[in-house]
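Only one chain is shown below, in structure tokens, and it's the form predicted alone.
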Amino acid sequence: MVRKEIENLLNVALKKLGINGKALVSFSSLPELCDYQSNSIFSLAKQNGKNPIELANQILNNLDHSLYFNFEVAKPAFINIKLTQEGYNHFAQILFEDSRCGVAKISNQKVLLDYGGANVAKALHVGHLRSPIIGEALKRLYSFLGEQVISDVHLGDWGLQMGLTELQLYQDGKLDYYFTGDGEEPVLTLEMLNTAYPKASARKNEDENFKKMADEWTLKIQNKEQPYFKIYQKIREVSVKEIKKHYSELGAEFDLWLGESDADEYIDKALDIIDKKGLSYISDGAVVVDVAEEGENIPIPKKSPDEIQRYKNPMPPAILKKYNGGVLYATTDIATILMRNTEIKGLNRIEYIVDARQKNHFIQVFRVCKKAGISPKDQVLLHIGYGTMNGSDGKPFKTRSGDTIKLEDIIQMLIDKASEKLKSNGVQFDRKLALQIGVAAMKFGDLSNNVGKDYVFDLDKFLSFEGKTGPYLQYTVCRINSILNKTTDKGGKIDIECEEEQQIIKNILKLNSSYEIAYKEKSLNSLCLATYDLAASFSTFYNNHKILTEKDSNKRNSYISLLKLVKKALTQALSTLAIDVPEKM
């Protein structure tokens, strides 16, 4: 809002001077000198054959008068801008009166977000955390900035794990009823699935015959043969119920609860489209499509920064059908894109929030879809790959025995740790409050890192009520609530007088800019940092000023309005990050 107003003033002056080009403005890198700065004069002078310092002064001499800004030229040719007293008051009042605290909508595209991606028949574990955390925040960010967003959990429910689980249950004597009709239909439980799948998964690596049988069993499920398909539906029902419970506790909400199986009817259609385009061929009995591009080499990850960069063979072909006719993840993902573009009209983007290690898979899928015309030319297909969540040893977060930690255990750990913190503050056990605080700690700890980077999961650090943490931000809002609940003053016109108040307004303006940065970078870390900076500047103001006991009623009501503005800006940002704010802590 402010930056664009400054740019408009500068560009009007440039037009008066007959200068081609636009001046850009950014927040100052030296806030002790000014609030904003323009570094565009050098390039503008070069383009127009002018001396930079002379051009900067000419621009200032041709500026329209403004009550809200002071401009000055700094060598070698910077234009520094400070908000005036009138400027702070003017923009503070606009922010206060605006329902969105001055955050503009920037896009009206239609987007499908694919995140969550839990596998049916498998217990959710720590590896399933980042996708719903990042995906939910991006969904809310996109929606807040004006886009029409459709979220799909895209369950993994059509792969080998289904055949493995069923076959193991069958061999354990749990499914006799479905094949003989004798006795009563068994009740399939989550505990049975959590036992059967790990057992079967281990067996397939040691017993080639068992692996082959599981492949055949999977194919029967995919062909909807009975009773295999009926058993599959029972397993899916039990598993999805548990998945919904855990995602709900994490605050992840989905418009669509579809899975790979829902795209089954589109598989033959997709394969037919690909075949008619002359893209597919048979290799060792499998149906494949070449996706490597000319001159392409795939870099091998370096073990150290000093190691020479080496390359492996170009992108291998995408396998769409196995030798036995079974389909793979690539096939169902391609069919899913066809289904989405058939059933949901006008999708500008389809984005996948999936582990960065799946990069090559998505390159293959996207290239096949573009080559076959399954995805329109102007549609963006994007894989937002996230790094791993590591323990203090820098390795993927696991139990001391080396086992992968289940998601339900992580959630319980969050509740227990948050309860300890609350107890030390004299608060009795409250599961809902502990869950809110624990989940906020984990989410902020995750989202404050760049999405593509690995990070260390340090729950003790994340749960601190001080510093750059989710609980600190929640506590800041609760502190403001406590102050507002103690007064009958409704607030009045905001009058920014001191440096602490000025810093609050500047940090709200920076917070507003961070939404667009997060949108462009597809990462929430800039929004997290800006939210913390605002909370920290409020705390400085709170510690240095008596609010409720201020004797000057105009000043007191100005403070109250400022508090309401800070609360609205913080709550808006936390809501975008999918972090709940308790009424009190």
Given for the second form:
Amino acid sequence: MVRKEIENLLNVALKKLGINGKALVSFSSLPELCDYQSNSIFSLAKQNGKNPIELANQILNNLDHSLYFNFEVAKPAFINIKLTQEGYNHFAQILFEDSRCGVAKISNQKVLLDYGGANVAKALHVGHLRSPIIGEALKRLYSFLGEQVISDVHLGDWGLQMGLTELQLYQDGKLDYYFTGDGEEPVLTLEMLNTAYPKASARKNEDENFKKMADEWTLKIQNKEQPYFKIYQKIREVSVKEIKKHYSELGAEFDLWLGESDADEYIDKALDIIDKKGLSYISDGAVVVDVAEEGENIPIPKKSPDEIQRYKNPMPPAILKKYNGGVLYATTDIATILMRNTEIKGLNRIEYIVDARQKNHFIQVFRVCKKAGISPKDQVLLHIGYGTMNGSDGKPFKTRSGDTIKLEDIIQMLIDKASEKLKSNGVQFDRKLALQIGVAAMKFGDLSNNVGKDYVFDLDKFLSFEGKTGPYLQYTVCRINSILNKTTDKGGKIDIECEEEQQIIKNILKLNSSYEIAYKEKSLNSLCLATYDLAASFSTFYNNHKILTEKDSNKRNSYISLLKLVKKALTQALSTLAIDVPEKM
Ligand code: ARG
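Requested next: the structure of the form predicted together with ligand ARG (the form predicted alone having been shown above).
First the chain shown before, then all remaining chains and molecules of the complex.
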């Protein structure tokens, strides 16, 4: 908002001077010196055959008068800009009155976001944690900035785990009723699934026959043969109930609760399109599509003739059908893109928030869809790959015994640790508050990192009530709430007088531009940092000023309005990050 206004002033002057090109303005890199700066003059002068410092001075002489800014030229040809007292008051009032606190809408694209990705019949584990956290925040960011966003949880519900789980339950004598009709229909519980799948998954690696049979069972389910399909539906139901509970605790909401299985009717259609384009062929009984591009699959010279051929930068063909006719992960993803483009019109982008280690899978899927025209040319297909959540040893976060941690256990851990913290701070709390704080700690700890990077999951650090943490931000809002609750003053015209207040306004303006940065980077770290900076500048102000006991009623009411403004800006940012703020803590 302010940057645009300064740019306009500069550009009017440039036009008067007959200079081609436009000046850009950024936040100052030397805050002691100025608030904003333009670094464009040097190159504009060069392009127009002028002396840089002379041009900078000419621009200053040709500026329309402005109440809100002071301009200064600095060597070699910078223009430094400072907000005036009137400027601070003017912009503070605009921010205060605007329902979005001055954040502009910047896009109206239609986007489908694929995140969550929990697998039916398998317990959710730590590897699935980042997807709902990042996905939910990106969804809120995109819609806040004006886009039409549809979120789809895309459950993993059409793969080998189905056959494995069902076969194991059968062999454990739990499914006799469905095959013999004897006795009563069993109640399938989550515990049964949670034992069956890991057992079967371990067996498939050792027992070739078992694996083959599980493949057969998976195929029967995919072919909707009874009673296999009916049992599958029961398993899915139990599982999805549990998945919904966990996602709701994490504050992830989905418009569509679809899964791989929902794209089933599009599988043959997709395979047909691919076949008609002459893209697929049979290899070892399987249906495959070559997707490698130049610079990929470069043969590495063999050391001996009987060594198997290896490749540099390998990009294997996408396998769409197995030897036995079963379909795979890539197939359901391709069919899902066909389904989305058939049932939802005008999607500008489809974005996947999935573990970075699935990079090649998405390259294969996207290339097949583009080649086959299943995704229109101008549609963006994007994999936003997130890094691994590591333990303090720098390795993927595991339990002490080396097992992957179940999401359920993580949530319990968040609640326990947050409870400890609240207890030691002498705060009254219940499970809901502990969960709210624990989840905020984890989310902010996660989102403050660049999405693509691995990070260390250090819950003790994340849970601190001081520093760059979720609880600190929640606490800041609660503190403002408690001040506002103690007064009947309604607030009045904002008068920015001291440096601490100026800093708050500047930090709100910075926070506002961090939305666009986050949008462009598809990562929320800049938004997290700017939110923290605003909270920190509020704390500094708060520590140095008496608010409620201020005698001058104009001043007191100006403070109250400023507090309301900070609260609105913080709440808006936290809600974009999908971090809940409790009333009190
Ligand atoms: N179920 C998958 C997994 O656990 C994640 C799904 C991601 N989304 C997708 N469209 N492939 O790895």
